[in-house]
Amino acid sequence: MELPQNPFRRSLDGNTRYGCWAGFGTGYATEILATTGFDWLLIDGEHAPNTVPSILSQLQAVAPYPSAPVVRTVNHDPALIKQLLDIGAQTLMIPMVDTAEQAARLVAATRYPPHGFRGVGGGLTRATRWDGVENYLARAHEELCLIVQVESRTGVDNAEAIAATEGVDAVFVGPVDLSTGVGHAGNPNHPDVQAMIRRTLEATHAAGKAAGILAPAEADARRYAQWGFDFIAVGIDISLLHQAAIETISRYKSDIPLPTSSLGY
């Protein structure tokens, strides 16, 4: 059996790719999203109620569809990274990366020795198709994609070194945490934050890597696409349901306030 191809990695071809957060924690809901035309879906293991089994069910649910899955971890735990790779995740997003040293450690967690320290699961794992993939240990890295998140002033200050780290494929800006951390909570459009976002984008592209960002507000998403971001999350499934439900009931009940558009979560 051939090593499965990574559709997300292969989609980073210079055209902006639009994605959606998947936060319900169920394969059923994420499969619905996979039918709607988003280029990629972020299965969120940081803020959504996900576990390794629930992430597995979502990877299986979206496998027949063209929407490429990206899995976000809750932290830098190499044991969790190993589990997520073993269940077949090929694109990982890791939050709160502040230094090149952290980035290099994360790369090592995704690689087998001698290039890293990922443990060998062999025939127990979906990633190997239960030992059906030829030369998986030697070739697994060829179809992995590691996205690190820059979400702090320190991360922005180190963006050049983080992006240049060998084995890092993309950098994703977290505008909500970034704006909060630099004293502009709830306002990622503050000029200081916008300048930091742009610096990170330019540093990432200078290193020859892809850059992504979260932008649920249409005006923000269009601006970031114009700047040259390679992949943009333009929706969050929970927010989409919440807003649509309020808009629906407000047609029949005059005392329901209309929802406001969020600049982040």
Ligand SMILES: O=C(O)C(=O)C[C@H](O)[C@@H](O)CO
Second form
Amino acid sequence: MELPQNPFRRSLDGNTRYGCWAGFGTGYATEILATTGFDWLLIDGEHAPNTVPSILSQLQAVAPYPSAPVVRTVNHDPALIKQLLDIGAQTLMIPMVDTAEQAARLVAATRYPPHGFRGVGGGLTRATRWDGVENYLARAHEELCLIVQVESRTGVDNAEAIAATEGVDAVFVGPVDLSTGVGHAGNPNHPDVQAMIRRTLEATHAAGKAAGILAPAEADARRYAQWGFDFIAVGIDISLLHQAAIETISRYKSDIPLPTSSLGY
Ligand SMILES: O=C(O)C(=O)C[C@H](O)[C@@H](O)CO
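Show the form predicted together with the named molecule, please, because up to now only the form predicted on its own has appeared in this conversation.
Everything in the complex follows now, all chains and molecules, and the chain you saw is the first one.
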């Protein structure tokens, strides 16, 4: 069979693509999201209770739907990256990338020798459809998409070099970690943080790469779309359930405390 296409990579055509964080860690919940019209879904292996098997079940659950899966790793471990690629993740988001050297090593972790050091799983893997994909070893990289997260002052300072790293396809700003790391905890809208976000966006576009960001508050998402962000996560499933539950019960009970965050995290 032909190498499966990567719908996320192919969707990055200059139009803003809207996504949702998938944080429940189950195929059942992520499949529900996949039926609702989001362009892409972030299966979060960093902060959600996910493991390689739970990510596999979510990839299988969303496969029939148009929402493209993006898998976020918990760290930079090449062994974990190998496992996630082997179960068929084609788009990876890696958190906390501060330097071009880190970015280059992450690229190498996704490529087979001589272009990198990914180990060969061959017929054991869903990625190769159990050895059914023709020329997988030579062609796998064509349908991979590597997104690195810039979410520190150092990362912003190095944004040009990170974005220009060959094999990096996109840069995703982590507004919560960035704002917290520079002394504005929970306030990505602080002018200093907004300037850092804009700088990262411009550096990414100057390198010819796509830029993404998380913005659950509608005003933020609309502003970032206007700035030219290519993909924006406009919701977090956990927060959507939490908010809807509170709104529902507070129609019947007057003593329910309303959510304090206006950012929607
Ligand atoms: O720093 C950020 O912003 C992110 O990387 C996203 C957070 O990790 C997200 O889990 C907040 O809910």
